[in-house]
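Just the one chain here, laid out as structure tokens, in the form predicted alone.
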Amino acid sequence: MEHLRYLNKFFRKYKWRLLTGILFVAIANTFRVLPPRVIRYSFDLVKENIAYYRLFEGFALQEKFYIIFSQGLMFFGITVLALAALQGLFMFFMRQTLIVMSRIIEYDLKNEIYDKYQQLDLAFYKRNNTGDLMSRITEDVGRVRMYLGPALMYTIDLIVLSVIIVTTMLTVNVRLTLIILLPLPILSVSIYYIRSLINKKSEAIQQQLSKLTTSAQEIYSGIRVIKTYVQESQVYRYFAHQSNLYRTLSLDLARVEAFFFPFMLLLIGFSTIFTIYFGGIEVIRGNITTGNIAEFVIYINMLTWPVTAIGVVVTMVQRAAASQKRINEFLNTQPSIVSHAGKNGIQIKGDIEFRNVSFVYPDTGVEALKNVSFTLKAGQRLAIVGRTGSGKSTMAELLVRLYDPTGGQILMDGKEIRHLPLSTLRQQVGYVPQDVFLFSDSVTNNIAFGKHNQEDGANVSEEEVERAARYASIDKEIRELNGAFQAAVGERGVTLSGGQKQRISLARTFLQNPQLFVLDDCLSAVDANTEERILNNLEAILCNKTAIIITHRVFTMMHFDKILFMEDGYIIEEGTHEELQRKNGAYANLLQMQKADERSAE
């Protein structure tokens, strides 16, 4: 129960739930126990009244005797089953008040996982599985909700019975009772033992499920890939092997509960047999009636569900536990970029300065930065220049913070950006990665999706969307798209080429008009016509608003107020075109190669 007091909180929110759901489970138990009672005065009618009707045989009065005795038993009937629709009434408000209460904690408790994967840093998405989060967040949750519900439902449901059934019997032969409940304490014993076992199995089982779901989810992420190198049988041999590993462990925990559940219905069998032989002594002694003996076997079968339940109950609780422990793991883990709590709705200049930054990548130990300084001022632009893995994206998602410097320090408007709050910075740094992502949604929503993370929830105009797209040079391919600009993009942009997802992209920056313009490589899919048009465009744009743009090549047509070029996380030059071309250095060297490329490519 150590993993399951966190849930605790969630019985405290909805109390008056339970207690409700309690007060219906007591009431439904005590219409439930009652029946027996009137079974029991009904068979001592019939065996104390039997007698004189036959000794009114041949006689008038017989026939009036019966008349009574049929009322009687029609009475003791009609008891039962005005009894029984009460029971089953309030069994309905039991299941919907704990059933329900369980579904809305269901609810809470989705919403809270959700919402910390969103607070967890970049970091943390690359060490776990697409698939491993979906799993916690379905699966997990699930067998959660039947602790919260089932579970505590029938946990309760036992305990009531049992005290109300048990009392009743002690009032009526304490001596009966306690040898026909013999078996329970040994039923309680094996329930301890077998516990762990189906905890450690249960376990088991939901870590394979996450394997299974995230083999799944990558091989249809990638089934491109798959089809391509002919991979679709190796593939099926690995989900296969993953699949029987499943099966194995769900079967060896089925044949745990197969011998289990079987076991506790043959103690219940020797309580029924106990309760028939030492009732019948009971009887012959005077002690108790025949009507008795019957009370007492509907009540030992009335004990049958809720003792059986304990077996249930242990194998739902041990479940949710192993999927409690598991969503604990993420609930508990702490991201590393937190959002200050200042005042929302700053205004960013732009003006940027990094302070001798240094980052070292959490997961890998690749040193990305070192040392690196320079200042950008506010309506300024500047180009970063390199070969892959010089450190230029990193500077960039050190920028929006999806990770923080190592070492050293970013300024923002003079303020360290660790003092900004995220939703503010984020908001005016229009960010297009390396890694262009589209959702699988219209293309009008892809382009719009910036703005709808607005404070205001204004709407985003058609004519602004079109705009946007004019702007990255995507409107006139969008348009012959079936469906033009309501056309859906597919899972990930799948419908689209690599530059026409870059352009929406860049048209999803373009609307949002931020104050700081951030380009990671985000031209490198187009063709050269496209990029001198976009790059046109972005004059008119970028006019009084500051601009980084990441690139591995030099863009010759765009006016740079500073350039820097980046080499194994240093900055090996600084300064304005025309500086680094008389320097005839590395960006020298790399604007020469790029001439040749293209007279060579003419």
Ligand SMILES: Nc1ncnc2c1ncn2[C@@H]1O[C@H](COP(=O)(O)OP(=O)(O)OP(=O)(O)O)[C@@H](O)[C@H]1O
Second form
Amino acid sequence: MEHLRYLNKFFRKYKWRLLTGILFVAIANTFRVLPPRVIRYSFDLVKENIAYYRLFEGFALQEKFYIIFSQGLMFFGITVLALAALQGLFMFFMRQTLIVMSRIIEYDLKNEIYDKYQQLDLAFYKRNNTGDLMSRITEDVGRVRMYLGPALMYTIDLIVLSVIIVTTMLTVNVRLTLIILLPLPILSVSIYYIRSLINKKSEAIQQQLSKLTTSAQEIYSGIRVIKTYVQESQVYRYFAHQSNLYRTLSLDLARVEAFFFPFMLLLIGFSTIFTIYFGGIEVIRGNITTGNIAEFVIYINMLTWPVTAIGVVVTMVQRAAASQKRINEFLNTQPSIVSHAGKNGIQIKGDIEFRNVSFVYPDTGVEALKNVSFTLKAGQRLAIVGRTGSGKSTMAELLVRLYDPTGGQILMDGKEIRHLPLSTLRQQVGYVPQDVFLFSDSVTNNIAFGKHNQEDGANVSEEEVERAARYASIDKEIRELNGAFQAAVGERGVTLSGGQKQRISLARTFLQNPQLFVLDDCLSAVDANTEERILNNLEAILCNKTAIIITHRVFTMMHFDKILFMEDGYIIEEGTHEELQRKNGAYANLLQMQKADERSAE
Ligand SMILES: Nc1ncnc2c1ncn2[C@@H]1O[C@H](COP(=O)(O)OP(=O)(O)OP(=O)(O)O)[C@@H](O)[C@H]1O
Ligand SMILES: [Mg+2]
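Target state, the form predicted together with the ligand; input state, the form predicted alone:
Below: every chain and molecule of the assembly, starting with the one above.
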């Protein structure tokens, strides 16, 4: 229950809705318990009048009496109908207030979680898988809503109805009331047990279903591998096995559910028989009338629903508490990358300094950077070269604060980057990450993505997009697509080749036109000619800008003010192209091999 306390703030926020809802429940229930009384009157009326009717046997008045009598009955009938209509109306209002309130709170809560997701850092996303994040915001919030809406409504309903019915019954006959209320707790407890059994079983089914969908998804997206390795029948067997498990679990649940409803009806039937039997005894003793029996039978039937609801409500609350606990865990996670609350929109010049920077990845403990120091002046160009796994991408990630260094400092324009507002930093650094990501949207929107985001809301013109595409040497290929710039790029851009995606991602950054470019291995999947063209364009684009270019290969045709050679998290060589060549170390070695490769390719 303590986890659900978090939700009280929403009850406070919507207190008027809640209070009117409670009022409507009370009114609806008042109209609900009145008809049995009317029915009691009419029963008693019938009994009396039949006696009188017999008395008038053979008199002319008998006919008249009959008319008056039937009109009286008609009146009672209409009253019952009117009361039922009123009850329905207020039940409608009750759902409109309480259930709608739960929907509004659900909306608020989802927004709150979504906001939190946006604030959390990359390390958080590495720790939690996407499916988990999705189920927090859909399934768990859905369960919490059951507590906020139905469970709350049933509880109020239960209390109001039981109080009204039991007091009415007590005023009629105390002994009979106590006797017939006796079996109800048994009903309540047994329903609670059956419901928890049903819940446990449906939970297992849910889990099996999600396993099934996950594996189906994986099978479809990996279909190429499955087919080329001729593993279809193997995969089919696995899937069939999982499906069978699902079927067994479902049938198991169906059995319990099939038992549930008849069992409930049986218990209700027993209480009706109880009422008639003991009510009959009381009538014989002259304590109550036959009308009272009819009234009590209706009451007891009315009470079964709330009594059943206790079990339902208890399980709803338990599940909501478990879900809210998980939600709270997320809401209480503090992002480790926090934006500095400074003035936004400071222009960055582009001086960069790494001062004894070390970095250990939080989950794996991999020490990716060890005591890295270098400086870069605004307007200069830096190449970071090195073997795979040497820590190059890590340097780029630290620079845009996807992570913060575990040791040392990174300074920009002489100021530690932690002391810049995050959005200022990220808007002015054009970062092309190594793993390209395209959204399921048009090519234009993918290229203009970074611009849309900016606060001034500037619209991006077609020409700008096309120019950026031209610089990235992808415009011709886009025009050949069906729909050209408006062509939809499929899920993760499957309709494009790796090199094409890479260049669209590059165009995205060109359009952003930042002061500082960080390009992580952005030409690894393009051929030599295209590479040359892009490098030529880069010369023009990078004029007066600071640039950090990460590569496996040495770009001989481009001038760099400084080259860092990374190995195993250390900078092992540093200098200009000429200096490093003269040094005849790792860099010169790499250059030699590259040249040999090129020669053998020719
Ligand atoms: N998210 C991560 N969590 C844990 N360890 C990581 C993560 N990303 C990278 N590493 C590890 O950090 C080290 C440096 O990785 P990094 O990606 O910086 O290499 P790189 O030089 O960019 O390599 P490549 O040229 O292949 O892109 C590697 O040992 C890698 O296994
Ligand atoms: Mg890398």
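What you see is a predicted model; the values in this text were computed from it and never measured. In this text, rigid core is short for the largest set of C-alphas that superpose within 1.5 Å between two forms. Positions refer to the first chain, counted from 1.
A.B. asks: Any CA movement of 2 Å or more for residue 532 between these two forms, core superposed?
C.D. replies: After core superposition, the displacement of the residue 532 C-alpha between these two forms stays below 2 Å, so no.
A.B. asks: Core-aligned, is the CA shift for residue 577 between these two forms 2 angstroms or more?
C.D. replies: It does not reach a 2 Å shift.
A.B. asks: C-alpha of residue 509: shift of 2 angstroms or more between these two forms, rigid core aligned?
C.D. replies: It does not reach a 2 Å shift.
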